[in-house]
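Just the one chain here, laid out as structure tokens, in the form predicted on its own.
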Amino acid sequence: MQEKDKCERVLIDGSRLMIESMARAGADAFIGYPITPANLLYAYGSQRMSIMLPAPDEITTLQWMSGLSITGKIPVTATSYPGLALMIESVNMAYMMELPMVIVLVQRLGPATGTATCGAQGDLLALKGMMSGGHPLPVLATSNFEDCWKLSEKAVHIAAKLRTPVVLLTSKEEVMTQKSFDLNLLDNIKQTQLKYFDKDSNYKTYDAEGLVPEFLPVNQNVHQVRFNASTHDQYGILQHSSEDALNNTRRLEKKINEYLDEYTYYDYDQQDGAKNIVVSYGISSAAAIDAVSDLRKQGIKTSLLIPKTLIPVTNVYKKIINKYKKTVIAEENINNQFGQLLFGVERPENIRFVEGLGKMITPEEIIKEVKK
């Protein structure tokens, strides 16, 4: 980027961002199927990628994402939850096979194709139990237009170097509102290379002595690749029940988990002496922002967490929250959905709510529950 004591001011959009900072990251395919609100992803997708592909529905868009990413791309797309309702079943095979990609998924209020212009943060505990298993996938979530630019690079990071797909959750109101921006905020972007397999030995696609098998691409003539999507061993051959492809099961979760401190992503803006914290991500945590500075004017010391890397749960959330008498957890549904994932169904009884459904959440809404 420009020098950082320049001003470079623009008129952009978050699905900009996020589209260009891929691409540098080393994204090379955009595949999908039109819908919105994530309609201007598609758009820049295809201006931007040296590959992109129209499908005609989602199931198609993730089957060509796999073929591309077993041949050493990252591919890119981007729907909203009607879309991925249909991409699921996919999305668990790409898992199988620990194929890199990211699926921006732009959230909207539901159930089923619900409101397709009204904004919501309805969709975590879907994403949570996505997985057959409950194998945990990688869960990003932005809250400003930085978060667009610096989580998309480390969404195609993190999918290269765990060999997983990563969605990376937004909403209507971040991809969709243009806005002035200093293009001089934003951080150059570092290419990311998936780790290729480079030895004399035999190739076993799922080699479990990493947790993270090297990787060679099916249109290679040097070794034999085998990409499975049901329970196989090291060489990715087919097993039913084997302790070798038991094992292999086993680290596809573990892999995730194991090197969760190294894309673990948040802000935590700490003040001395409070006894209050208000938690909030995504397009909610502006809300949070304002409330926590209008409260601190008034006296009310209040704390402020914004977690950005939402599954795997990370301990360090709920080891900051219960540094806290009162804590505020504002997100725009009406179930609590990422309370629910840091303290399951039954809230402790110091855990407050704000919700928020057909609408966003206001600072004073938050400010009110703080006073209470």
Second form
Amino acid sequence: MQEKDKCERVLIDGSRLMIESMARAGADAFIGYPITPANLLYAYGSQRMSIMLPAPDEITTLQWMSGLSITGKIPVTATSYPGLALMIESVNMAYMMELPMVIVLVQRLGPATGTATCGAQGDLLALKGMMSGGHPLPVLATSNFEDCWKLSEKAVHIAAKLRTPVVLLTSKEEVMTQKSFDLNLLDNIKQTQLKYFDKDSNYKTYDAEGLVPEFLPVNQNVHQVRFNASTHDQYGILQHSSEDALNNTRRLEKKINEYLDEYTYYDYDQQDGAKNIVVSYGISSAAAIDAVSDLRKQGIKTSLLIPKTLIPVTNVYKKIINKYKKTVIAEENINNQFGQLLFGVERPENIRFVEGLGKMITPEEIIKEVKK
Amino acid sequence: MSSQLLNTSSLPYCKGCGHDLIAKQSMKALEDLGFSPLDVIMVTDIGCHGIIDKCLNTHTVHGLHGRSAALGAGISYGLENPDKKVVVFIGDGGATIGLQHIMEAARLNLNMTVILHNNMLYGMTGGQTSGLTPKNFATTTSYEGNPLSGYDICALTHTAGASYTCRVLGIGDISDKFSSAFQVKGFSLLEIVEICPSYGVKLNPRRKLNEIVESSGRKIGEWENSRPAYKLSQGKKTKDLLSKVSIIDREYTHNLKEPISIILSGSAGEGVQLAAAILSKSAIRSGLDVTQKGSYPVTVGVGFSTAELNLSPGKINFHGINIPDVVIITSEDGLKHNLKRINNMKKGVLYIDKSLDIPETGAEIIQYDFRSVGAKNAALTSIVFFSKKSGIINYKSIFKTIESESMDKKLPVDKIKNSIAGL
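Starting from the form predicted on its own shown above, please give the structure in the form predicted together with its partner chain.
In what comes next, the whole complex appears, and the chain from above leads the way.
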């Protein structure tokens, strides 16, 4: 972010920033259906994207997006867990077919229909386990308006570069709350484009030469393209479990992991001499910022880590956390999902957890846990 | 019968399976109509028909069970070249799973052709009854015969608005039917009734296709709707969502040293959310940082309407409100919704409409007639009063916001000014 001379203060919500950023980054279609609390994204998507299609349901949404992606578009949808649950098989399909798209997941209180108008951070483990085979799908979590802008751009770029669906994780409070904001803090958005195969040689839809095969849509008449959701070889021909096909499946995982360093985003506010670190992402990170600020004012040295790339799980976070005697993770669920991602179900004693259910975690709750 | 759209004449189907006939005649029909292989996007599904992909020289897209019509629809939306042909292969099992996808594509009349391989059961998974299995037809899950009628997919898609629908028996030369379906501008569905040699024939010995279809009450035939094909029409689009947001210049000063949290609450339809937005923008106009969010029942037109605001001279990170510093209540609905919070206040200020009973609270009480300019303006009146009384922001910034947002003609600004002493 660059501070600029002129101030352009507005009252704005994160949904508007997200859709505008993705449109500028190259997303050109919004497919969706109304679901709370993703409504604003749907409304803005319909106003801004060159194609907006109201799908009758969530499965159709992902199938239409996949079809559009096959023709070279970069589609976006926004949903909440009840919708995502229905999309999952089709997200697996898009992952297997290697189709770029962005899914904005606005978390709300579950399980099931839960409470549509109550925020939550309860979907991280579901995202971790969303792909059959345990393959990772890139998940970026916004923690402020700057992220709504910048990470939305990155989500489109990653989707296009790695030919994959990308999840932009957020929550009700982040996308529906209006805040004062200076538009001059927004950086320029770089437009992405799908890299098309442009050689005369034989085209293989899933060429094993590079980690990410070059893309070709079905709109052209030069090369045959074969998209396949079933286990397939480099040409996209269905296979049971041939070596070529299994190597292709291995490549799908490898490409997501191999480029992780390029899209590992986090904020690390290190305080010299600190023995404590507060770790939080998404909506709870605002409380964490206030908590750390208060702790420092009280003379309690504390560092702060706000992870933004949540999946694949980077070892960077653990390396940072391991420097501290005590870690307090704050997230709005009751099972420490981010903690489980990092440490498994048996959390080390020095990793503490501030939970939240049906309400936002407060700075005071984090401070109390740090002081314990 | 061979076609340059196929790379082999030896297709991977069981002996006697109608899928072989469908693949060969459909591809030949496309070729005869002048489609070159890469003009055609073949979208297949799970089921025996779906193993055709490897035999095709067309573009191929092999998707999920029952979803090929939706996937094909997405491709149809995205194609900018009308000379391309989207052909969807699906079985009766897949059509059962994805019935709505087919209906939606028919309703929209999308440019695509669905070739429905109706062999009256789920063949690949063991011969189970599908939603299109005819009455009395035996399957491995209804050996005595299906007690129910299957869906009449032709009637359904015709009623939904498909340009062309046709049911035909998968016997002999039916290329003219493929040709008719492929030439349609809009949505066409060709249902080919066949019998699965592995399950259907064994479980229904001596039954003939025409007898099965007739006895189930289905007709062989073609049905047409004269309507235009779907055309992507998106209307006027905004080129920049940010340009739709008003820039708020700092024109006033504030008198706030520490952040404060404010609850503004009243009844639905009484302008609570609008007043909250006006207060927020006026605070920005006065140099403050602001957060604002709304809360109301799912039936937005009745009951309470509450807005939660934070105002701060510095940057706001956490925007949750537990016990507020200020509560402004304009109606009984608002009071009920916030009673617990008001009860828990040990300090702060409660601004409350004079018609309401004073609840138990540690907050200072300020009563006023917020409803004097009418219920619809109660919330707006209350924020003007609050600004004047608290002095946190200049009340004039509120009228300036109303003017800047071109709301001064719609809102009774003068009446509100007159209702508050000293304005």
